[in-house]
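Starting off, we have a lone chain in the form predicted on its own, written out as structure tokens.
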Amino acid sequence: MGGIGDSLRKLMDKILRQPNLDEKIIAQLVNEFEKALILADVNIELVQRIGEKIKQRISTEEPPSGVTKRDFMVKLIYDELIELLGGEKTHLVWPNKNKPYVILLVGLQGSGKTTSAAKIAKFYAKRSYRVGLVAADTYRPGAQQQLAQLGDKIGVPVYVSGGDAITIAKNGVSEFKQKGVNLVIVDTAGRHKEEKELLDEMREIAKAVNPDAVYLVLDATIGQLAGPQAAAFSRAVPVGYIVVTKLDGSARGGGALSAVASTGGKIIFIGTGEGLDDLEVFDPPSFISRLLGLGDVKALAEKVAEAQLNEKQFEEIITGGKFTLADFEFYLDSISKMGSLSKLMTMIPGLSTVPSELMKNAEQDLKKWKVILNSFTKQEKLYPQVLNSSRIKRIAIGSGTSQEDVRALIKRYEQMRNQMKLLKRNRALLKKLAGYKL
């Protein structure tokens, strides 16, 4: 949610730079907060209630011991946004690996349901589940072939067959159960809430496969309409969990998340991109921390462990202190093993405020930077201040790049070093807000 994230991060920085918070400044800051939520398509009445609650609390409550009024206002915004999204709990389900568990996937046309089926399958397969996918969408041309191709990519078997959707779903689930698969995901045709025939088919499929859980896939770009859609599907089948897709660039994502949460829907996953790894467990505290520019050290720690990196060294680098070119090189090597640079940066307190254009360039230049760094001496990496024109010329020749490329790398390093100086402050604030510890 680039738009609302950018607005809220600027607001957080503005709050933390205030010398003091009087009534006039508080009203101005709350007004900016309300504008950011309205632009994200959150219901106006809800936004106004949240704004009034923040003003009332900041005026009447004493900040906790050791917390400034500025930090306290950030905490109030943090708390209210988490409440807006349904509270602090996550709803991740860990099926019992000793017996079959069936997930029925339903959703609107164009919501990204088939891709979400593969993403969810990969998520559980990476965690040692034996997963099977059933291609029961017989309405959209090529839907079964698409799921089969996605299954090949992630190494998960896909049941594809001719006939009607109900029979395919029933036979696919039965076959996978016989083969010892402990998690079966059934992909169904996209539909709209007005399409009685398709809704009836969805009910019949649910009866035929008797799912342990029904996941509803909703597109974040529909904004506040997500609430009524979730309610309509819930009346047709027992929707237990919701997957919100296309959150990576949706200006209306705030509306979708808050609308679904207001129905009591349990958001379990969010889709943050087109890649098959771009699926996250929906954890409101982590999500809001990143949105506010406070990072998400819990998710970052999981990424570090998953990539089998040197956790101690990585922690020392991202928690402040001296940041050399040697640290920069280790950091680049680490993130190349962990996935998207831009997404990882949102997890690091202080670095989530790096301009999006810088991140775009960084993704493109990452390989070139690593080649250039190989031509630096150990002394140059540890003491970048010794770099001069002749050294830069030598590095360019040694790496097969231009002097402009070397200077561009040094500039990016200096920008990141300056951002690292914010880590200590933002990490301390994050611990006050959420208690996470890397």
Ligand SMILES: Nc1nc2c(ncn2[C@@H]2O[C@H](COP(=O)(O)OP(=O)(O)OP(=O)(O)O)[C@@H](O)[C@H]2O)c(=O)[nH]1
Given for the second form:
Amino acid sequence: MGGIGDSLRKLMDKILRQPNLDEKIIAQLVNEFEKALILADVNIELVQRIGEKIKQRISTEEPPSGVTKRDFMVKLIYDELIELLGGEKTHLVWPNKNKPYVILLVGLQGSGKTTSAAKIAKFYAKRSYRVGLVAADTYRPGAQQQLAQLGDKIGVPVYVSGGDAITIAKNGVSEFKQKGVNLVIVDTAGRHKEEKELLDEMREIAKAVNPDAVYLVLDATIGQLAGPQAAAFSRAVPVGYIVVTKLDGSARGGGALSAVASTGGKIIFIGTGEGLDDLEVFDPPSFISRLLGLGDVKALAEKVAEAQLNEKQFEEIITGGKFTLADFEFYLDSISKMGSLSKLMTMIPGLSTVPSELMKNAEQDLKKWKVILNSFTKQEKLYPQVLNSSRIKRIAIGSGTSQEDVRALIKRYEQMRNQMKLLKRNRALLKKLAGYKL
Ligand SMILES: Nc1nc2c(ncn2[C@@H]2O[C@H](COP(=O)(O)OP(=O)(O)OP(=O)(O)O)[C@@H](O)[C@H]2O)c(=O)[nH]1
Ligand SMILES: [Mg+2]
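Right, the form predicted on its own is done; let's see the coordinates for the form predicted in complex with the named molecule.
Next comes the full complex, and the chain you just saw is listed first.
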């Protein structure tokens, strides 16, 4: 939920460190929790209802045996947040490849339709669908060109033509159908203020192409307004699913997601950046566990698989007891293959509590660290306890860096190792409590 992550992660940490959860402390923690949600633009009444529920449950229910009250409280918060976002289900669909499936994208100007069209196309193309994109935005100059360029980048054909939007949409879809394309995605124009005109055009296009699903694209930065906006579109066209974009940059993402969920809207994808890989299937349990700093092993594993890394080794690092410098090195290598470090860190269990400020530096440090690690001996990587000042000096000279650099790297490694321990504990806890497979 955008910027809300930091404050929630800190709060979870605080709860887990409380020696004694009495009523007063609970009230105070719940209050902090409510504040974090309100800052994320979640509806106040909804926030209060959740707060009350957590307070009531923590004071009346007995935690399952072997579970502390602190752990139980974290679990209650986890559950309530999932509920807030519409429950445990994901709405992802796998269209039947024997029959062409048509998606119509609608939404206001600048909400991210064209970018999302390309992201979704890439998502399915990677999973061996034959995808076609139809550029039915005749309103904004250059709009067709924008989609054509994105299509080029991802190797997906784009139907571009002159004429009016309705004819383009209709012809594009039928041409792709004839060519045996499994999935056709129609990008349409947005309008800023003339909503009525926009909705009329959407209705006409929907009539012309008879889509299997209409996806509404909403910008997370509008916060709670996402609710009424989704409702307005749903009255005009049969909105099946919702894509919420720009969750990376918005502190109001929590408001947007919860507002949509509370109107019964099915969020299928979320956009988390401008890149064409910055699209995620919306899965509330993974989303929330990441938000709370419990780490999203599932999403991480998917990224790893996509980057064709050694999945088994990765899983061993996450679940294994030891975390050596060699594991750390493997991490760094994997991360540089997978893209943005700071984004990945939020998925890596236990590391999501590292403040985002630190992560920024980490991105810059990554290259230097790899050079330094090259100067470690194998023994030093596997048994970091042998490191002493003369070894550190040797490593600094060998890698052309300073002893402070080497020490900083060792310190970061130790931080990660400690957080791995915390994570193991969190995962074991959630497994025990929820039966949810992390
Ligand atoms: N940070 C971030 N930016 C995004 C995301 N999705 C889209 N954008 C950016 O938002 C801007 C508008 O995106 P478009 O895809 O062109 O939006 P559109 O809805 O097609 O706009 P119109 O065609 O003018 O109606 C672009 O600069 C995109 O890069 C996202 O998930 N995160
Ligand atoms: Mg567009």
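Rigid core here is just the name for the largest C-alpha set that superposes within 1.5 Å across the two forms. Residue numbers count along the first chain shown, from 1. Everything numeric in this text was worked out from a predicted model, so none of it was measured.
With the core superposed, Gln56 shows a C-alpha displacement below 2 Å between these two forms.
Superposition on the rigid core between these two forms places the CA atom of Arg407 2 Å or more away from its counterpart. Once the rigid core is overlaid between these two forms, Lys69 does not reach a Cα shift of 2 Å, moving by less than that. Core-based superposition between these two forms puts the Cα shift at Lys370 at 2.6 Å.
Relative displacement of the Ala396 Cα between these two forms on rigid core alignment is 5.2 Å.
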